[in-house]
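We begin with a single chain expressed as structure tokens, specifically the form predicted alone.
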Amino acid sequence: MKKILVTGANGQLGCEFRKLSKDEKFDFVFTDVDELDITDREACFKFFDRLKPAFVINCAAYTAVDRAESEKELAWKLNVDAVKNLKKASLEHDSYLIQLSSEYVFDGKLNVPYAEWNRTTPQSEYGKSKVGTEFEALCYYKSLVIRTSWLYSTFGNNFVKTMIKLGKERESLGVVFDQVGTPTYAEDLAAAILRIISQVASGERKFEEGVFHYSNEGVCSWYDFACAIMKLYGLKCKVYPILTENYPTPAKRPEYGVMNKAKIKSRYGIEINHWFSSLERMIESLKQSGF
């Protein structure tokens, strides 16, 4: 049985992997920082001599965009020194590497999808740590970049749940229009990943290394998915559209992340549910869950 090693396994995406894993017919290991410090060159060759995978789905990150703008060492030790820990192993033992990254490679000036061969141009010190990430993967010949964006999930700390609470607590709170995007449900992306991972352990397909572009279909502001959560969910509290410049964090975000996502379509075959649906789909789990 071929085994696959999910890194970061404690997040948002590692605990949709989890969930997932039970109806997948592969040896799943899965670590977090506890289990294998990747930024530890050493422990990486060690883990890997052990375990030998076959493929390598790494979902640790640092995500904290706006704290990445002062601890920058940090953000570059995580998102690319970690990064090239795995490549190295991973060529050692001849493994796939598929590895996760973000919208935030863009500047977000363009006013169609961002397509895989579109300049990556970020604003922001994560943005910048990603562009890092992508580099060191693709320096493999059997690494696959898949960049996503708005991730939210049952599990962890993400927009769709601040909403939730917020919209418990107060009758009215403002939320960004003029920074369009895609949300993605987790639980989707990580369907996908193993089903690009199932198609290249059966041979139905090659593996193609690269950039590959992943989130839910459609497209929509801050805004309109915060007041989707809200009528979702059944929540009575109002939303107002306020612009960026009446919410200044200290990283900036991409005005548009739309991402076109033809390539991993016509390439592993992968159907990509619309965003709506996705969420509504997820806060029907979190309402069955006492959330």
Ligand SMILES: NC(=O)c1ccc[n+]([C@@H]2O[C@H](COP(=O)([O-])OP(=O)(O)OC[C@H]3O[C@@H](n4cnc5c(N)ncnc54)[C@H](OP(=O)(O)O)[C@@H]3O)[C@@H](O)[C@H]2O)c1
Second form
Amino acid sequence: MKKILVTGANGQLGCEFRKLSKDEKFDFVFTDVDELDITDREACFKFFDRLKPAFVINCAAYTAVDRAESEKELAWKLNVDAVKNLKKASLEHDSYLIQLSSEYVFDGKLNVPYAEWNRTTPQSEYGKSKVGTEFEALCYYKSLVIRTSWLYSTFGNNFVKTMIKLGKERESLGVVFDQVGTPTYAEDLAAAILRIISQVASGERKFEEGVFHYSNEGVCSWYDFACAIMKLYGLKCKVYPILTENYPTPAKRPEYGVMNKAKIKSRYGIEINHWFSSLERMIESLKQSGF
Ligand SMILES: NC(=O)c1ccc[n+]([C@@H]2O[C@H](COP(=O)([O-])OP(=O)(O)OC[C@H]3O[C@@H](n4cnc5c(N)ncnc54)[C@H](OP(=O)(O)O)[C@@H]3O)[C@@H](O)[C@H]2O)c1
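And the form predicted together with this ligand, for comparison with the form predicted alone?
Below is the entire complex, every chain and molecule, led by the chain shown above.
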């Protein structure tokens, strides 16, 4: 059985792989910082020597977008230097490397969905570090970079869970409406990545390296997203639209973060759910878990 190493496996996306791995015909090995600190070069080489993974999915990252403005070095260490470690270890063992990135590599000034070939113009330290992530991964010919956006899951902390918590406590809530993008249910993203790996492992499709965009289908603002969360969860909290200038954050976010996903659909035959139906599924799972 081919081995898949999932790093950062206690995070949102990593946990989705743990869930899906039960039905897969691969030998999964899940690690987080306690088992494999990917910023430790020697540890990476030793781990790869022992495991010899056929595929590596790096779900570990510095994801605190606002904190990155004041912790630039930490963000760089995990999002860039650690990816270099994984790339070099993958090269030594001929492993495929699947690396995650973000729509924050763009400045959000376009008004049509971003394609993979659009120039990267990050405006935050997090976005700059993700450009570094991509650079490191892409100099290896067996790597695939998947940019995603507005990731949420039943695991970890995210916008959906925050809105539900606030919706239970408050009667009303202001949410920005002048930033638009597409939410991504991490369960869908994990399934898409496993589909790519299965096709490559079985020889059904040739491996194509490079950058690919993946989010759910559709477009919404954070305000629309919050309204949908309240409605689907059955909360009475009234959501009202506010401008970004009335909700200042240390890191600048793209006003328009919608991505064109034609490439991943055509090259790897990936079908993508609309954000609303995926949110419905996620909220149903949350309710079943008693959240
Ligand atoms: N979240 C989003 O909205 C979003 C949007 C676009 C793209 N992405 C990208 O998608 C990917 C997955 O995001 P996510 O939301 O699933 O991330 P996440 O929930 O923050 O998970 C990251 C995991 O990596 C672990 N980690 C931290 N330092 C590590 C180290 N040195 N070695 C090994 N593991 C380490 C973290 O542990 P601790 O929690 O203990 O630090 C955490 O379990 C990332 O590349 C992210 O940049 C995310």
